[in-house]
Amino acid sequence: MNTIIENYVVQGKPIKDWTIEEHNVALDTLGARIYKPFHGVLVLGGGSKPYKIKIRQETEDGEVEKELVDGLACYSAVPFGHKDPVITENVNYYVSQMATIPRSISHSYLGPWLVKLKEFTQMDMFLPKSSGTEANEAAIKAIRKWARNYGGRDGKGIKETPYIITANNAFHGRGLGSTAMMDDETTRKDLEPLMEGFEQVPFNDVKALEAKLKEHDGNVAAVFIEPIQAEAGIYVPDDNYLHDVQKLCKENNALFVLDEIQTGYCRTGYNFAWQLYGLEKPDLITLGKAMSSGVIPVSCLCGKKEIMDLFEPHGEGSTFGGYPLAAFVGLLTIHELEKRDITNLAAKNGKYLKDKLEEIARKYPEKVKEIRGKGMLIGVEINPQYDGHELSMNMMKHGVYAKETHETNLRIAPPIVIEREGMDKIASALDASLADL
């Protein structure tokens, strides 16, 4: 059944009736230009499994509809794929109930959810937001809050500059602040004066790290890094790395901080990467993409009673974080996540499909320089001389939605309740397109 907005006239015509070329004129005259999407190429909604997705394609023969299996997931904000009947049944009611109510007063779900966050993430005290980079943002403050106060090699505050240090080709947002912790020059562009007191070293480079602890020797507040490099190309790092990182961090009273957006939420096989790497509870852990089931923004700072203590009334606040909306998905997601046991689901399918990968890979040896990843998070990376779009619409013509970063690797990471026929798809097509390149 159409809606009033798919019959909505707009430009002469319904909605439903746009061709995808007026489509792709409305985005690249009107829109800023901050993703290159695949022209040519329209969703249309949900497919008939949960893992796929209907799309409208520009073909020789014309305009056509088919279905793609989804094995992105919107960057892992997807677990339980598109149309899951509870999720859907459920945010439907509530939707229908109200729209949304300031934080000056309570409502039902805002204090069951953060019970519920702090059995589901170990925290203490949390701060939600909406999207990933306004939690990384907070946790900026956070840690400024604290460095001010007990940072320092004598824990009496840091009255200098207080230094993050974070890694090099880190994702972490698009906030200044975020953007400040990143090194990617296209992000960067223009953008300077940046804020002060941040510092990158190599993922992955312990003794890199302690150099530059020793250069700022009692001036860093925190070190803050992703526990697997996603949009860098599922860099995994070494099984001590973050074991050592957090060591470091305790000699030298700094505050042992984990953007969790992507890897959070069970991804990676466990429920958070930290636990994947049998850590001590981190200081503070940063979490968005499927803590609402991919349904509406959602994300959250989460830390230590000491840490998030320091943030005081009209010194920080957000109109949509924990709105009942987000409390009501926030709840439901966890909910479903520990009914279903999606956790072991990740681990399992994960171990499944990079198995499936890799042995698609050893055909390749000329094309594919390493598979990697833990659980539903998977990056193939080609060599240089071959080109990661090209894979990725190769991709797309047989039947995979997936997504090159960084040129040469592409990120799998499908809805984690994936059938394995959706995963032999996977497979397949990165077959067929390797064999394409």
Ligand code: PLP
The other form holds:
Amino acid sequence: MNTIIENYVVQGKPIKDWTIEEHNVALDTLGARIYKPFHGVLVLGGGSKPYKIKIRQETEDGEVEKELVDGLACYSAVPFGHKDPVITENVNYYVSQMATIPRSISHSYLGPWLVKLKEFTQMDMFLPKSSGTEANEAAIKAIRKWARNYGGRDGKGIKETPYIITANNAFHGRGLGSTAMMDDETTRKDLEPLMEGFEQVPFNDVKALEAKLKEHDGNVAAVFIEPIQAEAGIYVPDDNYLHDVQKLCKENNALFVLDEIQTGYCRTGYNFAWQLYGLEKPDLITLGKAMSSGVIPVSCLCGKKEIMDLFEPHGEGSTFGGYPLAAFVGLLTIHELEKRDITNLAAKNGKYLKDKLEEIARKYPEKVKEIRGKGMLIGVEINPQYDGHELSMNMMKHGVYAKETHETNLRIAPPIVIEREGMDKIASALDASLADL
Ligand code: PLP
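Form predicted in complex with the named molecule, following the form predicted on its own:
Let us now look at the entire complex, which starts with that chain.
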């Protein structure tokens, strides 16, 4: 569509006529360098199928347009893919009705969204936010409030520093609280002193957690982890790990908190990963990404009543957390997930795709170390002498957008609604890309 924006003259020409090089120069010189983007490529929009994106790419013969299979779904944020007619039509309708109003006055969608959230997540109460990291910041506040009131061995409140134990290599987002939960050196560089009271232990190591709980006996407020470490490289814990962590939390009167921002909303073939592992309801979970079908930023802290009841008017709040469009899209997403049985589709498609990728991996035993994952969250780990960035560049050359995480893992998390043709394309692209590596 030729909108006002396509025709907006910026830097001497309409945006639609900008070259890829001009886009890259603007990003490189004006944008803080927080990501290493693929150069020479520009996404134009959704493609001919919901699991495809249309791009413009620099080639020796000039710029050409083509389609890629979206193998990443914006890090699991786009379950229905792009241009889904139901999502698009409904969101377009909403946007034509109203901009926004403050949270201090009710609107038609928030109440029903909260009721559906309760049914869908099985949690008691909800604090809507926008980005994933904000939900995690809110979780840290909830944990601290609970710790001061009900924490400690006697349940009468922790008087000293209340500790939150997290996992090495975790990813919880970019707020300062989330940063304090992570041990990545680049992330933490020059930011000290960070908030006190965070300790890390190796992921999937119950003994290490037991030792840490003992070290801070009576002062641990919570254990806060991702059920599957996605950003770290799709690390799936042993089957009993989370169960043992939950048990230790109970024994130590510490909250069991899961960051399900990437694993939640059907991605793993279950509504939530705590259900995948057959756990009891966690005390708190944080959600984001797919909550809005990827259309706008929507996130939420969800938890048990005795914890969430500690929030008070004026103590917390947000302009856009739970604003009408968020609640509308939140309801729409749950409606469509349920109607299309996306949970079972994620399990079915995940099995098909993982089997295919494993078949390809067996052809390259010297290059591929392991294929891991649950449902539609799959990682391909290559051996350290090979380069994950080169592998993802090769994937793009062969028609699939999938991005490396850290140096040696390729994350594959396409829209859950992807068709067989798209999954076969991911597998054949991996085959060709590994051959080229
Ligand atoms: N937690 C997890 C597990 C994530 O994967 C992410 C984002 O990738 C976040 C938190 C942060 O979410 P956001 O980027 O929306 O702040």
